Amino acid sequence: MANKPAPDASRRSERSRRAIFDAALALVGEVGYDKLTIEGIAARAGVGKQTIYRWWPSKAAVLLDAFGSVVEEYDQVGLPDTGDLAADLKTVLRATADEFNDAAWQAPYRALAAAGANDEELSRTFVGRLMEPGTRVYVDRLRAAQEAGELDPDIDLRIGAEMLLSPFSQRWLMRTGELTHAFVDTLVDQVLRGLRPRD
């Protein structure tokens, strides 16, 4: 009789790690931060408690790597280039706009924006792990265009990145208006106006 082959840990324990991901980002958007508990995380997720305490020391280092499995796509693969700026600016926050409108995404990340405008350590520690990353990438697309020609020189990359990416923040947060693609495309449009080379 042939051997049975050995379970694959690493497989199990990426099978896992994706419940306790799940489970902390649909329960988070449910109770709400200060209710969230990492009992309630293991019991939804189907694991013992003593599973997320060896990977993770608190609830808020689970649900940052959450959102932090999301972010690192985009840290790893960039904006896309396809040397239309505007268009490839319009590609990407659509999505996003798309993503945040979501109530699967919307509800654990305003749970987590809420908590973190009460905890100066929690709002560090989501702005170096979820914000930083993702402005990077549009520093560098802005970049990219700057070298080729197509933005202002003298223009600061981190400015440029934060009008894009601020108003379309401040609209979802305070809920001053829908998040759209015709609202998107007017943002972009009109920040690069503003940072393409005077004549």
The other form holds:
Number of protein chains: 2
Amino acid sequence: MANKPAPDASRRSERSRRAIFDAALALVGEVGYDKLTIEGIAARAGVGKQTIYRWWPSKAAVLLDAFGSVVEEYDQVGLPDTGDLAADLKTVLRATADEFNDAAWQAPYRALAAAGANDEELSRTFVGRLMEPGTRVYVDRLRAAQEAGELDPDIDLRIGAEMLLSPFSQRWLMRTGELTHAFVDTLVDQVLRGLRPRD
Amino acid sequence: MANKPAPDASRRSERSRRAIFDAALALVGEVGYDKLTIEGIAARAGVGKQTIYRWWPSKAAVLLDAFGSVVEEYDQVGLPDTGDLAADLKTVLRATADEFNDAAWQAPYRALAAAGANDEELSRTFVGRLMEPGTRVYVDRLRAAQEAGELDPDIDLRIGAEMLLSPFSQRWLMRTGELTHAFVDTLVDQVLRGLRPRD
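For comparison with the form predicted on its own, kindly provide the form predicted together with another copy of the chain.
Zooming out: every chain and molecule, the one shown earlier first.
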């Protein structure tokens, strides 16, 4: 074993990476994006700041990777497809509503979304890296339903996904309404009525 | 005339008010909400900062009144009602898209929306004072269409309005897509298909 140091080093790296992500997500939720610093993340994670700078050029890069590590697994799995589009969408959006209503989860995500509204470069990265893949899994699920004849062949699937996801995101981000299961169910039903085949 | 000073004073007040609003909107677009100060607004408007403090307790209050002065007139007029719901919505949303695509208009509004995502109290005021009345004129127009038999009696009008407005707002705020007339037209058509009476 003495001539195989790599696995240990790799495990240590992975532990540091995880500690840095956890620290970044916790801190940005507490102090906001503007006051987040690499030094603060390093102190909270118990690593030297050079460790962070070796892997990431900026706090934005750390944070985007930290969120990325959470959402990418979900995006790769895709949405459930039981053959019942309405039921599948309600299942996933109800679970997402529960998650968004969790204060620990929402503080860092909100801080990043808010920073992105003002900072165009951060916003484009945030959207491309985190929001677009999330939207794409919905477009893919709608496309599968369209191919199965459940949705009209002529609808715009991208706008269909936005009709579903944007009211949800906006209630959360701008606090314009509650994210309840009843809201999710009505939203799914009204949106799908608009996307189903005409008789 | 010498014994009627009030109209002149009132005109002066109105001129100062307008200058303060213009200065606040221009400045917040240039420096962002966090760096906006009462002193900066006063200097730009050419008034003493005591003049501002006499009328408003905070920069947030100035800014909300400044936006309010722009949107309130529009909200009071309501949406057009020619009897053709789809055409009316497309007319208004196309014009709104043109407005949102105007850099001079969007910078201050975006700064306030972004500040609101992080600041819950500001957000609730922003939403209650500026966004809610804007949503309400759409709900009212949908209700008139529902009463005229153009929409299904069982739909949730509030969620219907969100299906229309949230994809629009989100494309703009998060820069997730372009606000084109083609987008507006498809959105209106797909949303209304979901809200019309079933056969």
